[in-house]
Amino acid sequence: MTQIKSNKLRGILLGAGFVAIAAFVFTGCPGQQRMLDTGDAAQKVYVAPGEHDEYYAFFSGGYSGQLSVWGLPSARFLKVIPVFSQDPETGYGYSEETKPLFNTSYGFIPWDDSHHPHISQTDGDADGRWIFINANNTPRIARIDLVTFETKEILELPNTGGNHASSFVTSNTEYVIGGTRFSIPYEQDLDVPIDSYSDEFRGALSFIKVDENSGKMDLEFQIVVPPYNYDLGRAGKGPSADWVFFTTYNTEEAHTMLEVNASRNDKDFIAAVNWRKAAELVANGHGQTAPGEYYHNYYEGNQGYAISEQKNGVTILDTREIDEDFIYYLPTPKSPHGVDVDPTGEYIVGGGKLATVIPVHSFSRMLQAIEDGAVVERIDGIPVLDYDATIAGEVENPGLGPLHTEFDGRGYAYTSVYISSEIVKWSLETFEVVDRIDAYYSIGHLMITGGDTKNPDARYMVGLTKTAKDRYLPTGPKQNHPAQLYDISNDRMELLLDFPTIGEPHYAQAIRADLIKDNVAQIYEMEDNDHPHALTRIADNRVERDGNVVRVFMGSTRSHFRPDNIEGIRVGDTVYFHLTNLEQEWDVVHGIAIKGAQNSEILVAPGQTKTMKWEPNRTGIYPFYCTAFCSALHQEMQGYVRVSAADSDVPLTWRTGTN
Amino acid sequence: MKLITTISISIVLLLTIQACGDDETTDRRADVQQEEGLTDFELEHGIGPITERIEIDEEIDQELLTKGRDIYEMKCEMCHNMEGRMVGPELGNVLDRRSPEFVMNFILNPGRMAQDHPEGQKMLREYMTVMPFQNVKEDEARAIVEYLRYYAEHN
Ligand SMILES: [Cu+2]
C-alpha cells in the first residue's frame, strides 16, 4: 500500500497545477479548427431527404433523464425516449400504465440522471434488441425495447449510492452491471455518523441477470466491496468475457472535500471481476441474505398497465468472508474514469483523470500475474496485483485529463482528454499517440460508431462536450451540450459537424441502421392488445360508475372519440379515460386533453390503450379534444363531458353522433 | 372548372394521406399516366390485391362470417353503420351497389381507391376523408364480406 499511497504532496501540486491550466483552457479561444474542407466535410453528413442515416445513435440524457435517438452522420434528431423523467409530451410517466415504472422503495420518483446507455450484445456485437440505461440518483437500470423503443422496465439497485458504473453489458448479455459511485453503509438505512465512513461504509457491484428471450432483467447477487467510488465498467470480450471491470476512485475513502482529499493516491485501482466465477460461488451457496428493499417495474403480455413488484432482500458475496478470489484489484494511475476494453479482449485502458500517462493494462499479463501470485497486499480479502505485472504500456504525452477509449478495431484507440479539451489518437502496438484534435469545449465521453464490441463499425467518430459557449447561437446563459462529430476513417481525424444535444449527453452508443430498422413495429396490432380496460369491440365503448370511481372505455379514430358526450359526472369523481386509439396506420396518433386536468395529456399510437386520470374539482361543461393533428378534419376530433354537483342525480349516460 | 375540382382534392389528399413512402410515390407518377387507363376488371372491382372474381358459395359459411362478424366490429364500426351514413357510406346493402372483389380491395387498398379510382374519387368528394386502412388481411376482408352477405340476407 506505501507504493500506492506515496508523494502525496506531488498528488496535491499536481492537482493545482491542473486546475490553473483547466482555469485558462475554459476561457481560452478555439483558435483555428481543423476540420476538412467545408465542401467535403457537408457532402459526408448530408443524407438526402427522404433517404435514411447509415446509424442510430442512442445518447444519454445525463440530467434529462431520458435517451435521445439520432441519425448519423447527418445527425437528424429522431426522438427522445422518455425513461427516468416524466415527459408531459407523451403521457410518460402521467399515464396510469406508466407511472408504475417510477415506484421505488423511496416512493414515486419523477425525474433521475442517465448516464451510459449500452445495447445489448450477442457474442460481442451489439444485436440491436434492447438498450440499457442507468440512473445514478436513485439507483436503477431500464430496459428500453428497441422494436417500439419504449422503455419497458426499470430495477432498482438497493444498497447502492449512485448507480454510475453501469448499465453495460457483457458478452453476450448475460449480465447488465451495476456499481456503487458513492459508498454507503451496506446495511439498510443505518443510522451512524459520517466519519464512520472507513468502518460502516461499503461500495456493491450489482449483477443482473438478462433472460435470453425476454430481456426481463433479475438482481441475482451483488459484491460487497471496500468503500470507494466505482466510477465506470466494460465487460471483457473475446478471451476476457468472462470478466467485467471497474475503475475506482478515493481510495483514500474520503467523505469530505474529495476535489482534494481524494486526489491524493497517485494510484486507485481497477477492479477486474470473474463474474462467471462469482456468479458459481452464488450457485454453490457461497452467497448471504441481506436485507435489501427495492422496486421491480415491468410489463406483462402486449399491453396493460406496469407492474410494480416490491422485493426485498438480495443475495451478496463479501470478499471478507469468501476466501477463494473472484475479484482483483490492479493499480491504475490516478482517479481513472473510463475502463475501457478493446476489440480483442487483450487491453484494458484506464482513463486516468489526473493522471500523466495512460495505463494499458494487459489481460493476459494479469492472467499470468494471478498464477505467479504477484500480489503486493491484500485489502478486504482481494488481491491487488503488482502494477509491473500487469502493465502493458503508458501512453506518454496524451494530454491533460484523459477521460474515455473507444477503439477503431484497426490497431488505434482514441482517448477523450477533458482539461485539454481534446481527442488523441494513439497506437495499441507503439502506445504512442498519433494524432490529435480540438474538442469544443471540454470533452466528456466519446463514441465511435459500432463501438464497444468486437467489431467497431469505426467510420465516425462523436465527441459528448460539455460547454457550448460561442459553438452555436446564444441561447442564454445556460446553454445546450454540443456534440461534434468526426471522420475516423482515415489516418487523420477531421472534424466533420458541431451541433447542439438534449439534456447533457454522458455517454452513447451508435449501431448500423440495418440491424434494427426492418424490426421497428408500425403498430400495435389490435388483434393483440390485452390491455384489461381496451376497446376491442367498437359498440362496447361506454362509461361505468363503481363508487366514486368512473371508467371511460373510449375509442378514437381519425376523426372523432366514440362516446364524445359523457354526463353524469361529478365532482369528487376520480374518472380514467382508457383510450384506445383504433387506428392501424402508422404514425396515425390520437391524443386526448381535458380543460383543468392537473395532468398532461397522453399520446396514443395505432392499436395502443392508455389512461388519463381526471378528478374534476368544479362542476360545469369541459371540453376535451385530440391533442394530435391526425387529419384534416382534426379540427372537428372534440366532446364535451358535463360535471354535476357531488349530490346531482344526473344519470350517467353517454352518446356518439346522435345530436 | 375540372382543373379546380383536382387541385381541391389534392389538397384534401395531402391533408388526409400521412403514409407516403417512395414506392408510393413511383407508383403515383405511374398511375396519373393509367388514370384513364383503368382496366375494366379495376373500373368494376377496384384496384388492389384482388385481381380476378372470386369464387363464392350460395351458401353462407358460418365460421367465415364469425371471423368477418368479429373484425367489423373491432375496426370497421367507428365509422360505419348498417343503416344509414355515418363517417363512412352505410354498409348494410353495400353488396347491391358493389361487387364483392370490390369492397375488398377498398379495405386492403383505401388509400390508392381514393387517389386513383373514380368511384373512390368521388366518394372522397363526398365524404370528404379517406378510409383508413385498418390492417386487414386479403382473408379477413374475404371473411367482412361473408357478414355483409348474411347481414344483407338477414335484414
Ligand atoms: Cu385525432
Second form
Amino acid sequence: MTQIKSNKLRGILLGAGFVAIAAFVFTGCPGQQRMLDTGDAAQKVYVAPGEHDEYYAFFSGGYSGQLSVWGLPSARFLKVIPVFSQDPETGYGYSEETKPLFNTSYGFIPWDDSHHPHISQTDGDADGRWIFINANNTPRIARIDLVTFETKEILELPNTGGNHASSFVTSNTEYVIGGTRFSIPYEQDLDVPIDSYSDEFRGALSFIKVDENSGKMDLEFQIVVPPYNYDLGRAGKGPSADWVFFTTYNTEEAHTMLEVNASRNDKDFIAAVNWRKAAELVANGHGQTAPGEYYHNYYEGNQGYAISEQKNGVTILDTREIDEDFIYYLPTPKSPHGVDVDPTGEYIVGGGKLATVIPVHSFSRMLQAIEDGAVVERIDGIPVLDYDATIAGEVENPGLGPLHTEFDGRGYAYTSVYISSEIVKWSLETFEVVDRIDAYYSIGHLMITGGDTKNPDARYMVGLTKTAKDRYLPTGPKQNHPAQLYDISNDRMELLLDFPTIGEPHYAQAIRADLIKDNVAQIYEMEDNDHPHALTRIADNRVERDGNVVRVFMGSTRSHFRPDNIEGIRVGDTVYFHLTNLEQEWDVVHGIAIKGAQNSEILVAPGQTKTMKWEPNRTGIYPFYCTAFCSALHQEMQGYVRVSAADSDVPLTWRTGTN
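Next block: the form predicted on its own, after the form predicted in complex with its partner chain:
FYI, this one's just the chain on its own, none of its partners or other molecules.
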C-alpha cells in the first residue's frame, strides 16, 4: 500500500470518522503517486511564448460566483468571466448596463455560489456557442456568450431551494436543466413548521427552453417531485437523448442532522425523466399554472442595457396528479452525488458518496424494466423500478467516497473518490478497476477533455481537489484550491502538473480551442453600437442636465477624454458618465475612475459604451482618469470635474483642449 501523507490521513479521519476508516481499510489501497519524469511532464505541458493552448477550460468559481478560463495543457490563467458576483476589475455589476442582471425576487443580489458550467451542445458534442452555469444559493442560471466571453442572461428559478443539479444541457441544447437541492414548500412564501417537512415540502425539477438561434432562455415547466435533495443532473446521449437523470439523496426526508438522518437508507434514487414526453404533456394541456415570482434578466441588441422582466407563474407537472408515467426512480446506493452517462448513451453511472461499489445502470434494461412492469412501489405516483432489473454491473473496490465519473471514449470510465483522495479507472466492459492514482487532496469533480460528450478527446484529465495543505507556498490559514492535470492518452494515468485555481471550482468543461477562438470578437464594431447613450463621433461629446440628473456623453481615444473639464455639477446631482471607447483596435481598453465614486471603476472595450453612476456629496475639484494602461501617455489621460454647492449658479460647461 502506498504510504499516505499524515495530513491526508488526518483529512480522512476528520472528514469521515471511524466508520469511514473501517470502510477505507476494507476497500483496499488508495491510488499511487505516479508522475512522468520531470522533463517529460514539463515538455507535455509546455506551450511556447506566443503559441496557443489546445483547449479552453472553464472552471466554476464556487463561492466566488464567477467562471474562470484556463488554457490546457499549459494551465495558463486567461480570464475571469464575471457572472453572479460583482467584479471591481471590470465594473461588472457596478455599471448601469450590468446591474439589472442581479435583480431577483429577493431584491438586488450581487453574489452567489456557482458550481456546474456546461457548454452548449449539438448532437451530443460541445459546439462552443454558449456556456451555462448555475447559482446555487439564490437559484439562477446564467448564459455566457462565447463570442464575447461575457454574461448575457440570468434567469431566476422560482419555488426552488438550492439550484445544485444544474446547469446541464440536453444533446442539442433544447433544454438546460435545474433541480432543487433543498426541498422547500412549493407554494411560494408558505409559512409552515419545519417539522412538517414530509407533508408540506416538495422538490422541483426545472426545464428551461433554449432558443436555438439566440440562446435566450425561457422557463417552460417544472416537475414537482417528492421532498428529497436533488443533487446533480445529466442528459442522455444517442438512444437516451430524450431523457435526463437526477441523483437524489435524503430519501429519508430528514430536516435536521442530515449527516446522520439522511444516511440511513441503503439506497437512494436516480430520477430518470423522459423530458420529451414531459414537454408533450405540457403542450397538450396536462400542466397547471402555479404562482411563482421570478426575474428574467437579459441583454437586448448588440450592447444597450440589461433588461429585467419580473414574471409570475410557472407551468408545473405534479407527479401526484398526472396519470401518465414520464419519470421513474432507479434505486442507487448510497447518497449518490454524480450521475453520468457514457458516450454511447447506454450506461448511467451513479456516484454514491457512501457506497461500497459504483453502480452502473443500463438504459436498455431500464426500458425493458418499464415495459415488463418491474415496479417495486410507487412514491407520489413515480414508479420505482427493481434494482436488479436495471443494473448492468457494479464496480467493486472503487475506494471510499466515489463522486463523479467521466469517460475517454475508448471503453473506460474515470471516477473521482473523495475520502481516499484518488481517481480510479475502470472498464465499461468488465466493470473492473484497471488503474488508480492519487489526488491531492480530497478530490470532488474531475473533468476529461470532452469526457461528458458523445466523442471524448481523451488527452487530458483535470482533478478538482478541495484542500491544498502542503502543495504550494503557504499563504495563511486558507490556501487556494488545487487542480491536477493528468495525461490519460496511455494505458496508465500520469500526473503532469499541479496548479492553484480561483475560488472553489466544483466542475469544469474543456473544449478544443479551434471550436471557439476564430469566432471570438476582437472589437465591438462602432456601426453596430446600439447603446442609447453611445457616441458615434468624439466630436459629439456633451453634457446635459435634466433637473438633478446630469449625463456626460464622453468619448475616449489614446490618450484623452472628451470632455476633460466639466463645471457646473452641484452637490445632490446624480451624474452618469456614459463612456464610449472609440478605438477600433483589438485589446485597446480604456477605463474611467473618479474620486469619491462609491461603486467601481469601469473598463470599456473597443467600440463599447458603459455607464458609471456618480453622486458627489461634497464641493471641490474631482480628478478622473483612465484606469487601463493604453499608451505611452496613459498617465496624461485625465480630467477634472468641479462640484459646487447645491444652490450654486455656476453654469454647466464642458470643454477639451484649452487652458
